[in-house]
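In the form predicted alone, a lone chain appears below as structure tokens.
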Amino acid sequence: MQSFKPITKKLFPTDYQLIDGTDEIFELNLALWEYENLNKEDLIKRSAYFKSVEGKPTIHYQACNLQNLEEIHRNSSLRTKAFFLNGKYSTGYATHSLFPYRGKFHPQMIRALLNMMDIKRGDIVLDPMSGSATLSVEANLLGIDSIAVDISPFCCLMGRVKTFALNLDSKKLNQITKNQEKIFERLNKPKVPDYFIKNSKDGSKPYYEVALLAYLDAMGFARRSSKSLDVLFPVVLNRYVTTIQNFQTAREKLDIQIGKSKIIEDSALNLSLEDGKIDGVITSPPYSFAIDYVDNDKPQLEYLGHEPYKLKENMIGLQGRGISEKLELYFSMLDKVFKELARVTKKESKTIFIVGTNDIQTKGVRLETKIKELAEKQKFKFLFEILKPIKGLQNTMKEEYILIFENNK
């Protein structure tokens, strides 16, 4: 009988160790790409899936281990704590856990895709439908500049907080958030006070937005919990502050140089960006057939002073009555998105669309097939795809297609 050899031993030398839990086929595909295309120095600095290279621990592995998730989630439920501990290297690091938004990207995968696209420090990447700005956070961690565009003011707030928190003054954050009762008293109003959203001369507004996002997060918890908002707010705010401080320790110890981010409240259908300036795009069209983002975010949007249903009129995938009309409008809007992406990206740059399959909601229409057609119509060349399973019994979508295109215009 021939001796058994695990697939990882066949793919990589014994002194190249993968991070624990890297066992999905799509992850091994991406790890193999990193191994074959990044030099040893870049593997250590940039890799998403390697634990060590010839005995040297990678920056991603070290940064994740310098963040004490037990401390951060000591007051969280067992389910929440288990989720983030299990996702220590994939979803629970840096500032990704601040307001864990529904339908968000898988951060570790985004890091690997940035490597696959050969995006380097000083380049600019774009997500025109950015949600909670996962791409911007991941790009910034690699020293890459980013632009996140979203039509939702709530998503833009999340993006500002998550990217700003990567490189802030911890002492100033402590000073502003130490009097939690006073902050709660100011925030506990029918609508957000101007104090938390107007620009300040001393540059304190972004720090107050950290507290504002924690309040909105606690608001969501209170809806799903028997605990009141005044009890939950200090718990959530402490988790935010501890998360940010933990990452600051890791950033300083590992000398992680953070890229710049621009968060723009705008429509992907008409981007206020110059022609031919973007080096790469990673995005995902809203999973509107599975998630109604406006209904999901209604309390937060109303608190921020916005009318959810006016916003809904301009959001991709939330128009139309029957499934046929919804799909027609959905694809018409995505056609405009591709037209804009063709305009703002550089020739031969890569654009990645991540789209979930949801045959039940779309009555058998394959979104990934139609998206390929729309991209090719706007002169994007389809290169290849990667299939990624979606875990969890509650998910209506069982897999995502990672579609890689090249601007051939």
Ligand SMILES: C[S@@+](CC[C@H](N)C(=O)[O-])C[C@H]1O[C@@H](n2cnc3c(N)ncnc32)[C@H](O)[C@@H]1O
Contents of the next structure:
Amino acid sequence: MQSFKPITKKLFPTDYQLIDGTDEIFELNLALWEYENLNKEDLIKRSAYFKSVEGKPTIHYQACNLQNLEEIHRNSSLRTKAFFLNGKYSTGYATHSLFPYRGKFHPQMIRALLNMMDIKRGDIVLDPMSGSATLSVEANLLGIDSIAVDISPFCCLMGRVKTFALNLDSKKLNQITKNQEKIFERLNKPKVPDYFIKNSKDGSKPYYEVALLAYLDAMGFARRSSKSLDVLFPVVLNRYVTTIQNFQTAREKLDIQIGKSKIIEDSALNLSLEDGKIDGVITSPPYSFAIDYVDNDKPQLEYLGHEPYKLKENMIGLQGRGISEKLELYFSMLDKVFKELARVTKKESKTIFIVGTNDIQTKGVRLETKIKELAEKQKFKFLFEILKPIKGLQNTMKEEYILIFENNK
Ligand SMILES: C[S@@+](CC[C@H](N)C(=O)[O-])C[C@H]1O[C@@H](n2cnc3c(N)ncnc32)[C@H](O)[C@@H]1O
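Same protein, different state: after the form predicted alone, show the form predicted in complex with this ligand.
Everything in the complex follows now, all chains and molecules, and the chain you saw is the first one.
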């Protein structure tokens, strides 16, 4: 019998070890790109998929291990614990796990794509439909500045907390745990008290927003479980505080320099940004009408004092009746987004669009094909694509397309 050499041994020298769980084709492709294009020092500092390089552990691997997920999830159910432990190096590190937002990016992959785009410290990246601000968190972890724009005030709250929590004073955060009963009493109203929204003069607002997001997370939890909000809030809040504190320990030990972030509540169709200042974009629009983000987040939006149906009027993917009208409006909105992206990005900068197609829902129309046409109309040059399979039996969407364009004005 012929001897067998696994694919990873053929691709990389034995002293370049991949991080656990790097086993899908798209991940191996991105890891190979990192190996072929980053020098040894950058591989250690920035790589998403390597555990060690010539025997030296990478920053990503060390930071994930310093987070002590066992401690963070000591009070979680076995299922929740297993979910977070599975995502130790891919989805659940740093502040990504603070609110598990539906349809969020795969953070480890975003790190690799930032490397591929050759984005460096001093550059600014933009996500004009930022959701839970995964791009901002990943960019900031690499010391890169970011702008996140989303039309949903709830998403903007998530983005502010997740980016703020990357670099804060752990002692001030402890005050929140100490005062958790009082905080719960204040938050446990039909609508968020103005105190949490407006009181920013003493600089305490970002810390209180951590508690506010934990409250909204617990609110969702309480709807799905038999436990009440007063029982769940302290559990979720303590998970948030421990997650943040553990990351702060990792940040200090490994001297991780965090980039700056701006979170803007605005529409991607009309960005309040200057021309030609953005060095790179990674974004993913709502996948046509696959998820109704307003219905999904209705209780949280109402609690925050917003009228969900007003918000729907400007949401991409939620306009029109019947499939053909819906698609027409969807593409005409994305056309405007590309026009804005062509305006705000630098010449030759890269823009990455990530989109999945569910052709049963769109009656055969392929979103990725149409998106390429819209981008090219605004003078973006299509460079190449990477396919990422979507797992899960219930998903009728089988893969996502990572479409890479260059601003070719
Ligand atoms: C697929 S999700 C993005 C998820 C994000 N990549 C993440 O990692 O969390 C699409 C986002 O587009 C936002 N959106 C919809 N219409 C918008 C508009 N007109 N302007 C800006 N954002 C919009 C939705 O609120 C939603 O958060």
